[in-house]
Structures are given as structure tokens and as C-alpha cells.
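Shown here is one chain on its own, the form predicted on its own, set out as C-alpha cells.
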Amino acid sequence: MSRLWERGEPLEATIARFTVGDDPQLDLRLVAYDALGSLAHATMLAEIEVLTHEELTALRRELRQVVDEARRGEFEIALAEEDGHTALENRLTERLGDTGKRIHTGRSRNDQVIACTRLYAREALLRVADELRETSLALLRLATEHRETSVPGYTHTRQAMPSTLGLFFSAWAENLLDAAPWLEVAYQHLNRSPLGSASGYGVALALDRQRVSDLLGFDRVQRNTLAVQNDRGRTEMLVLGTLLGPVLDLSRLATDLIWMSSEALGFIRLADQVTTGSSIMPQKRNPDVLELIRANGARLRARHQEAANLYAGLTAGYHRDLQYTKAPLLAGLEETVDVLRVLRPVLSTLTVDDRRCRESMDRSIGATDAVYRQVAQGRPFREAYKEVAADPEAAVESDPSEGWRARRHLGAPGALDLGELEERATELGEWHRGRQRAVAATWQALLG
């Protein structure tokens, strides 16, 4: 069992442990993708006659078995092997001898790790897109159900104007769907083949980089070999930055739901099956899941900043610093899927206290509507404002809770049109399904 770079000189044990870090554990998630990239690479090597047909057949057999083992959680990476790339090559060499030793021809661990990370991340981004769509639809279902449920609208955490829960839930659905174009751009950036760039300067072989790109279902080759290496860290920063939008939206939505379900407001009730109890207070049901969703916004900001800080200030080419960008990327992708998914049971089981929503409104919440009734009769806004401000409650002529009905311009609570958001969710679903089919076709073509 040897390291890929080993020449016989001993490596001090503490240095070995420190430089390896968490790579063996992290790479267990990437091994199947490393094997997929190796299948494409080996196919190309056979086509340019670096490998024989028999060698390619043997490599395909072993690499397919590695994929199966990795998917079952049975593939192992020893600490002495440093990472999944070494473990994979050691496995092929152990089983196939010299044929296994030829798999690294024309590549470096540099382009190898970038390739398998991109292959993993593009599928993870597709999972994010799917979960984002489903969570948006859950919010739109609540918006439809509570289109006319009156509730105070707030600014500065103070009652501002009459509104509806339909406006509230659809606002967060729209904010989540706003992330869809960002996800698509991040996917396009990821979906470029780095293989053949080696350590940043190519190799003295007639590699067919386009062929490898096509086999792996990438949109195109990332052309400049040094630019590939310069992109490591930047890609992680871009993807994590893209995830920040929806995760921070969920963090704020979670805070809203915590507040609205508190005893002080009581607008909504969280179901017992999505809340937890107290170890000392038997009456308590706690919104732990929402608090942890909120906390994930802070965690993702830290992961994004970590990747940005590691990337900044490096000279061109690869540096070992960039090893540390893998952990925040993998964690950020997986946690984003989790927070999108875990919110849906909360949304599907919450109940609304319509009476509490309506009766919580202060009479003065209708003051702005009183101003605009005068404006509609021709009075200048500022004059009407000053008159109502002198005694806001007296200026409100009737129950203010229905005031939202008078606001019927585009996007206002009195003219809530959810059709456009539903169309955007449909478009995101179509994009996701098209990309998912392409990814599945790549696996099928290479695994057979």
C-alpha cells in the first residue's frame, strides 16, 4: 500500500497525519465519481492507443465494481493511502498489476480531484434544485389555502398594515424561486471538464480532452489548463455563495415561524410531531427544528467565507491550501438539501388560528388605508397623512382587518396571483428533469 508520489523516503508520522487531514473520510463520498471519471479517462486512453482493448476491458470491470462497493458503503480508504485517488489506484494495481499502474497516465491528482468533485457537486446541485422546487410548492399551497386569512403585516417588528398569510407564504416561495437562475449558472460553471489539465500544464501526450468531456456528460471542456487549477477554490466559493441565498431565506422564514407560533402571537401552531419537548418542563413543545434551520444560515456563511479566505491571495496554480476547500463544499451542499427537505413537514402540518390572526390587529393598523381614502377623494397625500397622524385610531372608520382587500395592484395582497410562481416552479422542474436525465445517461453509458 503506497502513496502515489512515494519514492522511498520515510515521511514523519505527525506530518503524514496532518497533511492527510480528513481526506479519507471525505473521499468516501467521492469514490464512485472518481471511478466514473477514471472510466472515461481509460476509454480515451484506449482510443489513443495508450491502453489496449484488453486492458480497458479489465479496468472497466474493476471500476464498475468500485462504483458498486462505494454506493453500498463498502469501499475503504486507509489512512496510509492519503485519499480516495490513491486508494482507487492501489485497488486497480492490486487486482490488475501493470494495467492498474497505467490508469494515472495523462492525469494528476489535481485534475482528478477537481473532476470527481464537479461530478459530485453537479448531482448535489440538482438535488438542491429539486428540494427547492418542492419546498416552494409547499409554501404556495399554504398561500392558496390562506389567500384571505387576515393577519397584521409588520415592519420593525411592529404592526404596520393589514395583510394576509397568503401574501406572507407566497413571498417566501418567490424568494426561494429567485434562486433558481443562480443554481443554473452555478451548474453551468461546474459542468466543465477539467480532465487532461493534469497539474495545470498539460502532458506530452495527444490526449483527447473533448472525448473525455463528452463521455462524462460535461457541457464543454474548460480549455486553459492553468485556468482549471486557478478555478479550484473559486468554484467552491461560487457554489456555496449560490446556496447562501435560499438558505438565508429559510433562516429568516424559520425565525418568522418561531415568532408567529409563540404564545405571544399564536397565529400558527406547530404540530407535535415536528416539535420536541423539554427535559425539565413537561408542558413545553420547542421549535428546535426551526432553530436549527436558522442556525444553518450562520454555518453556511462560515463555510462560504472559509472557501473564499482559502482561495484569496494564492499565486497561480495548485497549492495544498486548497485541500481544505473540499470539506465546506461537501457539507454546504448536503446541509442545504437537508434544510430544504426538513422544512416541508413543518409546513404541511402547521395549523392557523384565523381568529387570533384577525383579533390581534390594533385598530390603528388601518391608519394608512384611512389616508388613502382621502387621497382617492383628491386630497394631497401629505395633508391627509398629517390629519390621520393626529389621531390614527379615530381616523379608522371600521374593522381594519379587511383593509388589504382595497390593495389590488400587481403583487398586493388584494390581487394575489400565484400562477406566475407556479409556472416558475414548473420551469425549474423541467430544467431539473432534463439535467437529471443527462446525468443518468452518463452513468448508464459508462457503467453499461
Contents of the next structure:
Protein chains: 4
Amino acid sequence: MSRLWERGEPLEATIARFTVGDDPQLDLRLVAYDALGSLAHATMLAEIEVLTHEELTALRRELRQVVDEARRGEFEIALAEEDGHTALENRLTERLGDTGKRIHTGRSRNDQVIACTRLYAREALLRVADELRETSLALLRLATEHRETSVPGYTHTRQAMPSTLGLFFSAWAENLLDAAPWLEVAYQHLNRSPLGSASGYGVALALDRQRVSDLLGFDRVQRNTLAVQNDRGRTEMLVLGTLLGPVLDLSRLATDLIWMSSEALGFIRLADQVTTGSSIMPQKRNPDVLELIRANGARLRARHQEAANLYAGLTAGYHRDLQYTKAPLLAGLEETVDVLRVLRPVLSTLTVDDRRCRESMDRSIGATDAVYRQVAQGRPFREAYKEVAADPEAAVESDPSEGWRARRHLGAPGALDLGELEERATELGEWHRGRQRAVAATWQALLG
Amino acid sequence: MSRLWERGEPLEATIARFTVGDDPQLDLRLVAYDALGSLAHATMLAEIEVLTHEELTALRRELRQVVDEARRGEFEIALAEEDGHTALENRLTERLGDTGKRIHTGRSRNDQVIACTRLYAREALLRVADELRETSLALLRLATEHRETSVPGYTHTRQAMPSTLGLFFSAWAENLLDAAPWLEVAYQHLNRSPLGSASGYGVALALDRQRVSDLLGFDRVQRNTLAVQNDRGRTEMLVLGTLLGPVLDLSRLATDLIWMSSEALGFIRLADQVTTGSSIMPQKRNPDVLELIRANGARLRARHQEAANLYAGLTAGYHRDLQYTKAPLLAGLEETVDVLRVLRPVLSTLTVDDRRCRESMDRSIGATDAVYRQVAQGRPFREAYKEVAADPEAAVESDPSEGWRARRHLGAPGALDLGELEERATELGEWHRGRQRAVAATWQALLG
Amino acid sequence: MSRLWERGEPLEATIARFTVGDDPQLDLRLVAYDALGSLAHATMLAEIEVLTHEELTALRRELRQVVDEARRGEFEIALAEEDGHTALENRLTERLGDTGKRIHTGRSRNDQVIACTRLYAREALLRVADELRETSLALLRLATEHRETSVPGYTHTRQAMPSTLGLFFSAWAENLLDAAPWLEVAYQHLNRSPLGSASGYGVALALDRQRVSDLLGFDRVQRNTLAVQNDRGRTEMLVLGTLLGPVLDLSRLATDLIWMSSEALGFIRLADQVTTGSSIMPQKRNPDVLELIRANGARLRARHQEAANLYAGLTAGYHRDLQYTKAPLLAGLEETVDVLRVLRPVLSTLTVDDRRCRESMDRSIGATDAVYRQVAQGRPFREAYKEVAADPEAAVESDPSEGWRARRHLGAPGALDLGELEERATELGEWHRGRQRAVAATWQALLG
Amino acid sequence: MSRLWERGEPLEATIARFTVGDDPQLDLRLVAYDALGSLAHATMLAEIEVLTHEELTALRRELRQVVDEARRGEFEIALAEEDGHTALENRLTERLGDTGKRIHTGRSRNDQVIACTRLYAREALLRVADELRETSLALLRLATEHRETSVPGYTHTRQAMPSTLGLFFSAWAENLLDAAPWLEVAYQHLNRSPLGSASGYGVALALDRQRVSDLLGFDRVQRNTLAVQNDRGRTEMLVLGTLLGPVLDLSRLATDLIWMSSEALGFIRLADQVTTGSSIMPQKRNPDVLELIRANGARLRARHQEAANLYAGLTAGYHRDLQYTKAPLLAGLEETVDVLRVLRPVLSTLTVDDRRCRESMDRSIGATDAVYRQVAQGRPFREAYKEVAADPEAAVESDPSEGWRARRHLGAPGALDLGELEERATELGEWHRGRQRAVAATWQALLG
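What would the structure be for the form predicted in complex with a further copy of the same chain, rather than the form predicted on its own?
After this comes the whole thing, all chains and molecules, with the earlier chain placed first.
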């Protein structure tokens, strides 16, 4: 019997498969943006009289239809076409003959692929911002609801001081919202028009790069034509690096929730719809959704590394290696949206066991609060610390669980100001809505 | 117009898609191995009288058919089935009723998925070994042919000493062959039977783990049931780590060949079938195949990192995070095969420009040989070095290009021993053939 | 003879060495900031009447002296003290007795170490911004000087279209300046006061966190006390992620310059003071400085990964693992400054060989310009492309080297607008100067 | 007040500091090996009559003394000397004049530094093997002692099936011992002589490379002179990749022990000497040693990545970037030894709370054993599973904690075969002792 693993593929087929890679599949997400970018380019070409009005009209009709098909998931890329750009060009040429060919005047594959990737990533980033805002609000709702639920606060995986679930959930909400300015700077970095840079050296044609940029709703033109190419891979790395913040936050939060819902802690219970059974152990309910959220932190780090590895060693200008940067970018953006989104049903369906939260506390967890009661009465900290350390149990009152109430300075569990976080979520929402509307208006204007 | 990027997916669908992930697609490669593993398990269950002879006969017939279908690429995994294991179980149950269900006795998804992944990776690793041997031989052929082709030797991207293409090509061949003992130890690590470890704690049934191991051609049983689970992710990382050696070798060699075929150096010319044109620049022939070979070094490092990230933070035993380790393992193995394979037509079709190789040498490249001519006549090295350094051009004879002939110690360009490398390739081939035959015999015996 | 490698160290010593790690050495950079943080904390404690006026006076005197000593490199941390915080506390206690101990009231090691690391990193980041601005200007000077120096433009390591050194150098300047908004957002992320978060749960004392924040020149208080701890490791990763942009830019630029100064290309010559000789080859001048600049891209990626790895798997709150995040942060910041700084003498001393730049061009490099000459006369692009592709040499005029002059749209080599980049450098300089002055004013006010 | 962070360093000093890097400090570990390598080289040079007998005698005397000084930690490398090789050459020249210079005949810095790094790493790897063996045995002692201590077995951080501490500790012992063949193949990869490869192209002198290899106890000569240089960075990556296995094992085990010693689980108690107190919370005992063991997994992954990043993008032959590969290799090897070593006192001093181990089990943990009791009586698995799943509590006998006793197949908790693991440890010990003795005999013969 021959090896199962053997594919028996002829070398030419291997070369073809190898150079094409995953592009046909990946480009299904990009083809609508490619058509939009083409439409803006064609509009400008008509304005500088490289295309006639009739040609533009024909191209607009056809490109609109491609956008529609792509949005409905009906546009297809044949394997032999290798990628979405060829599929698009073939389509236009089939239908419009020479006019279809003429659209490639004044551009190269290099600026074309950068343009549609940025248009895609720009919207994906808006989606990330929106999901992040919603997930922050879900955390804040839990924080509000359990604002006074006493629970051990930990350091070093050891009971440290009495705390609250309110502090816990709003901490992660605050951490998540910290991503907002990073997302905005990533958006600005992305939102620059590469079109007209061609293969990195421009073309001898009076392209109106600013006009194309405006038509596509970019904030500005990325100037130096070679700088545009040098930015490839780097942009992907920087965008993925921005996602690392919130995705690793959720990865850690998932780890917390897995432990908090374990038999040993039992602070929370996960709903059945976000857990799964076992093929061998009849009693099990496994926190698979949370485990996969955690695991996405591991994956995203690898995707970031992949983008960095791919461009780090290259000299200036385009190299084919950069084609591979598309896969980690698209995967990273979509997985980030999923992770942010999938956490919400976990949060909205979990139930808290107040009693176990409170009763799990060792009496000695109140030691620091006992020290500070003395400090508040004027005793030097180190003296009070030593006395309590000698016999913590004795120094602590019988139920230390609400010691957090006396901690009332800014940010402390006894004085949570959730309103400030809601405001930050609102601001992010406003930024998102503004950008979103601008993008929608851009497409409406372009598609007419 | 609504956002193009929006999928409008309901949350339940997101959760389902999120937990299923890429398994249906990935498992198409594993399902034949899953059927083989199931057949061995069933055979043993019949021997310990958990299954009847009739049940085994029915299962064998059905599993053989699954293997056949999977080998022909005809076995299908419906999205709703989530993964290949369920698809296989559904198939058996559909066709055989209760007998189909009974095969899950004495195993868990956990040991089942490890088993089929190892069987797959074992053959993939054999394939890597075979391709590596062939590619080494292709390099040795070039080394033999261009054994006396003078070419500058470089350090620091600077002409260092006259060298030969023979030294260059056989260096990379030797580097590649260094991977052999690593592949063998990876194979041994892989080739241990996990079956019977169940979910990490065994089952209360007199399973004959050794028998299952023998039936599947494993070298031995991986003992401690929990150790089997702890090995998940780690095995993937170690196997991928083994591939890093040869893939980064080829990545660097590709970089060399890209430069050597550039206009500035022109030492070699790449054939048209391994280069591509440009959409904007009519004169271009781009070395895309070599660039993608180079880029696979960047990708494989990310895949290794992904496997490491996924398992590094976990406590003992199974966690769902580990499911994600399948993707980088499968991708890494297949990409390694492709890279090794795709390089060969590049090598077999390249042509060497002897004249440019030789004439590109600056006269001063002979300085070190000039120093050693004096040393050989008894002059102290530092003295000769200083004299030559004062005016290298003067010290060097007019044509230094064959200075390498006088370097004849072991491994030097004047005394290449390619026979030793051919022997190492032969030894690797023997190991590969032996293992290959054993695997084939195993499947033949099992399928009957 | 016993093993050379054996240290014969008793286990207790190994444990002590293991837990102390590199802290004594690393903390030498932090101790001045620790003293400044302590001074602000003490000032606030006096204001809320936890310390008396006399105690504050004594502490201020002593802490000022520590700042002075640390700035002069004279403060010492004994190994037995384990870290800079203990060394500081010991010093204060030695000199001031109980008053020295009292300063630890209302804080924990956890918020203390975060505070001084942020104060350090804040200034390091300003230094990065300043060096980045200067290095951009150095690139712009070269771009201005060689604005009309024709040189091949490359894609795929192949001659693509005629370009200029002006385009090349200003591309990298533009890429570098893209880091500005990222540095600013990193600065904002850093510039939040952690003090008062204690070990993550606050203390039962009416700490005025806003006041401490103001005294240290932080932009705001980082609120939720647990969020502060969750930010540890993450901040380090995000800051290092920000540095990846410019450091990888310079890494790639270094690779370009190494090749451009190689014998084969010879476009530029590196000055002797930035190259080194060889211990064996008398004629060599090696570009070690550029190679090490390149290699710092590889190192910084590992440092980023290290910070990410360290915090990614942890549950909420402090864990000792986080102590290790200090080393990659400090190293990454200092190496970034060095890389930016060390490149400048390379740039300021390099000389350009105009003739080789121009003459290296193959005639066929003019093919795309030839196509566009026809397009400009109304011929369809694909038609012109095909004709030129049939015989590029024939289609190209004898000297294609100044074809870039006809490319005059925004960002093209024929119309470089270096003034816009100078403005961006000026804006960065203004931001830097403003922040710098604010920090200086803060220290002056605090130290009195 | 000027910025604290500003170093005010002149550019030349920055360049000097930048190119020297950490070499003076790192080379203190290598200088003895450099002297030994030099001694073997000199011996061979005398045999081929490049050195006189008198010169060799003088060199041997001096080099022996350097070895002695280096072993006592008394050899010093001045900053101005830049590295250990220069320091050694200076020393020999100072003491022996021209004879000292002559030793550099027939070698380059490139093969010299590879040689001493390999000699160092070879012994470090032996030390790793020895510590790994000892730590495995420490785990096996715990497994033996607690062979019958019932404890919950977990999957997905959820109670899965009753297990034992014997299974737990011996699982990690088995996992650790899996590293043995990997260490051996890494040792073989390392243990090849690079000397005579010079800068990658050999020298025109009748060097006896085999003789030098024999004198230094290498297994064989690494042939092709260029292959030796191409192996730089790769060897470092492969060796570090080998260490990832055991270091990540211990990292995970540390995480387990941290949780098992937490208040919530309380299965074990850590001794005071391996825990530390808190500066603010009097009652705390923190598992710092275990946390740092865990964190070394994160660091080692970054060190591996660093080595890979550094060499991955380079063309054939030496580049200065490779100098940086020394730091991660040395750090990784020494940290691995520390981690393996430091875990032992944690293990030898921990105490087990049998009662909490047993009583922590939920009754439903016995569900799978209940299913298999029915299966053993002939009931189909899926039927028994369904019945138990309907009401697990009811199906499980009142005390399920010793259900593991009925699981007695190979590797299951009811039939642990620790003897097999002891044998594997013994075999590793024998390999280690054999190699160790050979190295010692080599040094004795060489130093006379």
C-alpha cells in the first residue's frame, strides 16, 4: 500500500499551488474593496482624460455589480486566476473588452493590493472598536451589578486583601478601554492612500493622487512612493500589535473566569450554552468557549510575529514575501472581532455565588486592613505591620470580608467610579460612529 | 449603505463557528488516520472481548471503506459535525447502529486525536526526510558540476577570499543533511502510542495498550496516561522546531540565489519557469518562487511560536486551547515539504555565468592567500599580514581567482569531498526507506 | 580535572541568586526615579498628615541627595539588598531611623516599582523621539543633497525603474516619522500615575492620588487599582511594540546600505570610522556598525516577545513573573536610542559614487517609462505594454537613467516635497520640547 | 534641571560601546575554553612545523595559566580590549612577544569564537542533562511517596476523574526524561570541530583539522568550511529549542504547584524557605520561586526567538549580526540549569495534605468509573454513559476517591511502573557520565 500522505503531485502543479498560495480564498474578502478602489482610480483617470466618459460609465456599472456580488458572497475567484485582482481584471475585460484593460493604466498590483487591504482593515478596525465598546459595557454591567459582592483579591495566586467583583470586572473594562487611543492611531496609520505609488517609483502620468484619496475617504495621501512600499508588512505588524492589547486582556480574563468557575473556587457558574460536555466523562461541563478565547491570545501573538518576521529582513521596496502578510492580518482582525463578541454571551449568562465568594476568604486576608486601622490612628506603618504579622489571625476581626469598604480613595474598591468608564466607552462610540458614517458616505458617493 | 465588512451573524452562530474553527477542513487530512487508529483499537477491543467477532468484522469493513474514501479525497465532513471524529462516528453509527457507537469504549477524544495526528505527522516527517535527501542531492549535483567555478567568497557582504560554487552549493547540502538526526529523534518522539490514555487518567478496563501500539506500528507505548496529555502542544513545538533547521537553511539559500541572479552580481540566471513577470514593468523577470521559499522561513518561525504559545501557560492535562495546535503543525509540515520540493526545479534549471563569477572578483580578494604564501615559506603570520595590508593590490598576483586551489585541508574549497555527503544522503535514504516500508507493512497488515 | 563549567554553588546561594536576578544592576537606572516617586508620595503623606512637616523635611533632604548620587552614578545597590527599592529604604532608615520606615505607608512595592519604571520610560521615550527626529533630519539632508542622483529603483531585488537617492533617503525619513503618533500614544499610555493602587486593592487611608500624580507630572491617575496591576507587562509590550516600527525601519535601511556599499553595487562608500578590519584578511573593511544596527531589529522583536510571553498567561493582579518585564523594557529603550544615534555618523560620513549609481542601470530599466510615454500620447496601456515587452531594449532610449524626472505627481521622484517632511520633524520636535520642559519643570518643582 | 535620563555621551563613545556590546562580560565564561582551543591549535601548528617546539612550550605554559585564572574567576577583560579573544591575544603577546602573535596563524576570529562557544555549550549541556536527571529523580521520589494519595485529576481545569499524586509527579518526570534523546542529538550537533574553517574559506596551509578535533574531544570535524559559518546562529537556535522542552515542562509544573498550594486547593504546602513575604500584607507567603520558574519558560522562548531572528535573514557566511547570538545561548543554558536546580528544594520541602486532596473531590468525579463498571459487565459504553449522565451523583458510590485503583492498564494510575522511569534516568546518567569523563580526560591530556 502506498503512503496515504503522498499526494503524487507533479512538480509544475506544486510550483503553481505554491506561488498561488491562499490568495484566491483570502481575496474573497478583499474583492469588493478592490472594486471600490478601481472605481475611484477610474474616476480620476477620466478626470485627467485617460479614460473617456463612456468608458467610465461602463466601468462604473460593472464595478458596482462586482461590489454587489462580493457583498452577497457571490463573486467567485477561479483557482487558475490566482488572485482576486486577476479575477476582477478578467471580469472587466470579458464584459468591456479594451476598456476593462485600460483601468490598469497608472497603477501597479503593488499599490492596488495595498489599497484594498487598507480599505478592508479600516472597516475591520472600526468593527473591533465597536465590539470592544460593547464588551466593555458588558463588563461594566457586571461591575455595577456586583459592585458590593465581596470576593478575595489575589496577588501571586494567593489571597491578598478583601475585594469586590465590582473592582474585578471594572478593572478589565478599564483595561479594555485603554485600547481606544491605540486603535485610533492604528486607524490613522491605515487610512492613507497608497494609490499612485505604483510599484514604488510612480508613473509618468499626471495622476491626481489627492483626488483618489478623497474619493476613497482616506485622511491623506501617503506621499513618497517608495515609503508606501516600505510600509507593507510594517502596517500589518503595527495593526496586529494594537490588537494584542485587548486580545491578551480577554485571554487573561478568560483564565480568571475559568478558575473562578472551577469546583475549587466556585465564585461563578457558567451557563450551559457556553460550555460543552465530554465524550467520556458524563458529569463534565467544560468551559471551551473561554479556553478558546484564552487561546486566541496565543494565536494573535504568533500572527503578529509572522507579519514582523516577513518584512523585517527585506531591503527597500516590494518583494513577493510581503504577499504572505495578508493572511495574518485578515485572520488577526477577524479573530479579534470574534473573541470580543463571543465573550459577551459568557458574561451575560454567568451567575455569581455570593456566598462562596465571601466565605472563601481566609480570616488572615484582613491583615492589611487591620494594619491600616492602626495607621489611621497614627501608628507608624512598620510597627503596626510587625504586630499584625506576629499573629494575623488574632489581629483580624472575625469577618474581614468587607474590609474593602474602608478603602475609598480614587480607584479603590470602596469608591468605584464606573461613570467615568461609561464616558470613555461613549467617547469611543462617538469616534466609531463618526468614522463609520464617513466611510458609509464615501461608498454612497462613490457608488452613486 | 451598510458596512461591507459586517457579517450580521447572530451570536449563537458566532459561538458555533468560533468553537468549531477550522477543524472540518483540517480533519480532512486526518480522517484516514483516524479510521486506521479506530481499526487498531477495535481489533484490540475484540481481543479483550469488549467487541464480538461480528462487530469487529463489520467495523473493519466500514473503516476500510472510510480509509479508501479519504485517500481518494471523497470523505466529507459536514460543518454541523464539527470535526472528523464526529463525522467518523456518525458514519459508523449510521451504517452499523450500536456497533458503531461501541467503538468509543475505552478511549476518549483526547487520545483519539493525538493518535491520528501522530500517524499523520509520522508520514509527513518521512516525506520531509525524503524531500530533504533529494534536495541535498540536487545541491550536490550543482556542487559537482561547478566544483571548479571560481566565485568570490563573502563575509559581511564583502568579498573575502576566492572560493568556488562547489563550496557554496555543497555547504548548503551539508547544512541540510545536518537535519537528519534531528528528524530521526523527532520521529522517535512522535512514534509513541497515546491510545488508552483516554482523557489522561486511563479507564477501568483491561486495555491492551501494547497491542494497539504494535498494530499501528508505533515504536512503543507512551506510558503515564497524564504524560501523554502533557505532551500535547509540546510535540507539535518540537517537531516544528526540527523543521526550522532545514527551512531556514533554504530561506537563506534562496536569499543568496536572489542576489546571485541580480543584475549587479549576475553569477547565475534563473529559468523563466521559476520567475514571473510584472503587471506594470514589461522587462521584469521576478524571482517569486525563491522569494516565497525565503518567506516560508518567516512563516515557520511563527508556526513554531504559535504551538509554543498555546501550550506554554497551561496546567497539567487537557485544555481546549490545545485544539489549535493542529493548524500550525499541519501547515508547517506541508509547507516544509513544498519548500524542499519547489527548490529543486529552481536548481535544476539555473545556469551559471562562469565569466561573471570569476571577473567580479576585486584583485584585493587575493590578499589572504598572498599572506599565506609567505606564511608557508616560514614568515610569521602577523608580519606577513601587516605587509600585505599596507598595499593589498600590490601583494596580490594579477589573477587571484584560483587562490582557492591552494587551500586543500579537510573541508576547504581546494579539496571538496562530496562523496562523504553523498554517503550521508544515502544513509538518510536508508533510514527513510526502512521506516517507510515498516509503515506500509503496518497498514497492509491492519487493513488486511 | 573537574568540569570548568561547574560552579559548585550551594543550593541556597542558587535560590538567592535566582530570585534576585538582575535587579541590582537594572535598578541602578531606576533609583533616581524611585527617589523622586518617594518624594512625591512623602509630600502627599505630609499633606494628609500621615507624616509631620519635620519628617518630610528630613526625607526631602535625603531623597534629593539620593537623586544627586544616582544621577552622578554614585548610588550603590549591594547584592544582599536584592533591589533598588530595598537599597533606598535601607538608606533612608539608616540615616533617618523611623522616619525612613514611615515612607512606605500607603504604598506597596507593586505600585512603587511601576511608578519608577514609568518615570524612567517616559524620559527614555522622549529621548527616542528626539533621536528619531534628528535621524530623520539626517536622512532628509542626504535626500536634499542627492535629490537628483539617479540610481536604479528595485523591486524583487531586480532593477525596476530609474529612481533617485533623494527618493530613497526621504522614503526612509518619511517611514521613520510615521512613528511620531505611535510614540505619542505610548507616552500617554505610560504617563498615568499608578501610585496608591498599592498591591492592587488600595489601602484604607485617605490617599490623595491625584495630588501625587500632579507632583510627578503624570497626565492623569490610572484609576481602578486592579487595572493598574493588570497593565504591568502589557505596558512594556505596547511600548516595545511602538519601538518596533522605527527600529525595523533602520534595520532594513542598514541592509540597504550594506548592499549599496558592496563591491557589486558600489553606489556609496562607508567611512573608515564606521567600518572595521578583519583578523585574517588584510584588505577587508567590514560594515560592522550597520550590521549591528540591522541585528537590533532581531533583538527588539525578541524583547517584545519576551514582555508579551511573560504576562500573557497570568490571571489578574500581580505575579512575580512580571518582575522580569523590566529587563526587556530597559534594554529595548536604550538599544533603540543607540541604534537611532549610531546611524547618524554612518550617514554623515558616507560618500556617493554618482557615476556607479547611474551606470549600473540596465537599459531595459527604462521600459515602463517608455510605455508611459506612449500612454501619455493616448495609447492604451496594455497595448503599449505589449509592444515594449516584445523588445524592451529597442523601446528604451539609450540613456534611461533620468526617466524619473517625468514622474511628477505627488510623492514621485520627479517632485519630491521634502519641506512637508521637515515640517513633520519640526512638529515632533515641538511635541518633544513641550513634554521635555514639562518634565524638567516637574522635577525642579519637586526637588525645590 | 536637565533630563536624568540623558547620558551626554559623545558619539564616538556611543559607537564604541555599541560595537563592543556585552562581549567583555559574556566572554568571561568563554575565555578558559578559548585558551584550551588555542592550546590544541598551537599543538597542531607545532606538529605541522609552523611553530617550533620552544614556542609551543612557552604557549602551553601561558595558556595553562590562563585556564587556571579563568577557572578561579581571576582573568580580566578590559573594556578597551573589546572581547575575550583580544584579551587573550594581548596577554600572550605581552608575555611571549612574537610567539604570542604567531598563534593566530591558520585561524580566524570566526572559527575561534565558534570553537570556544561550542566547548562551553557542550559542558553546559552536560550539566543540563545531569540536573534534569536529578530533578526527574526528585519527582519520582515524590511519586513513590504519594503513589496512593488520591487527588482529583483535571481536564479543562475541571475535576475529571479520581487520580493520584503518584500519577501527577511521575507524569512530569516522564515528560522531563523525554528530553534525553533531544539533548543527545543537540550534543552531537554541537560536538563538531569548526577549527580550520577560518573565515569560511579555509587557509592555504596544511592544517590538520582532524588532529585539532581529536585534541579537543570533538566527535568529528565539521567539514565544508562555509557550512561551519552557515551553522552559526542555527546551532544556537537548535540548542535553545532543545531546552524549550524541559523548561516549559517545569514552567507548567510550577503553575500546577502554585495552584495546588493556593488557599482554594490546599493540596500541598510550600516550605518557608522557597516562599517570600509581602512589603504591605503581613499574612502573605508568596510562591516567588515557583513564579520565577514559570517565568523562565517565557524568557527562554524569547531567547530562542532571538537566535532565530538573528540568523534567519542572512546570506551565506559570516555577518557581524551573529555576534549577538552568544548572549541568548549563554543565558538560556545557564537559566535552564538554574531552573532545573532550583525546583528541587521546592519539591524536597513541600508537604502534602492528604485529607484536602481526597476531600476536595466532588462526588460526580466518579461518573466515568461508574460507567466503566457497567461496561466491564458487558454493557455498551454509550448506553452506560447515558444512564450515568442522567444523574451522575446517583450513579456514583459515596466515596469515589479511589476509583483510580481499578484502572490498571499500562501507564494508568492503578499500575504505575516507576521502575521504568528510574531506568531511563539511569541511562541518561550513564550517557552523561561517559561524556563527562571523556571531556575531563580530554582536558587532562591537553593540559598535561
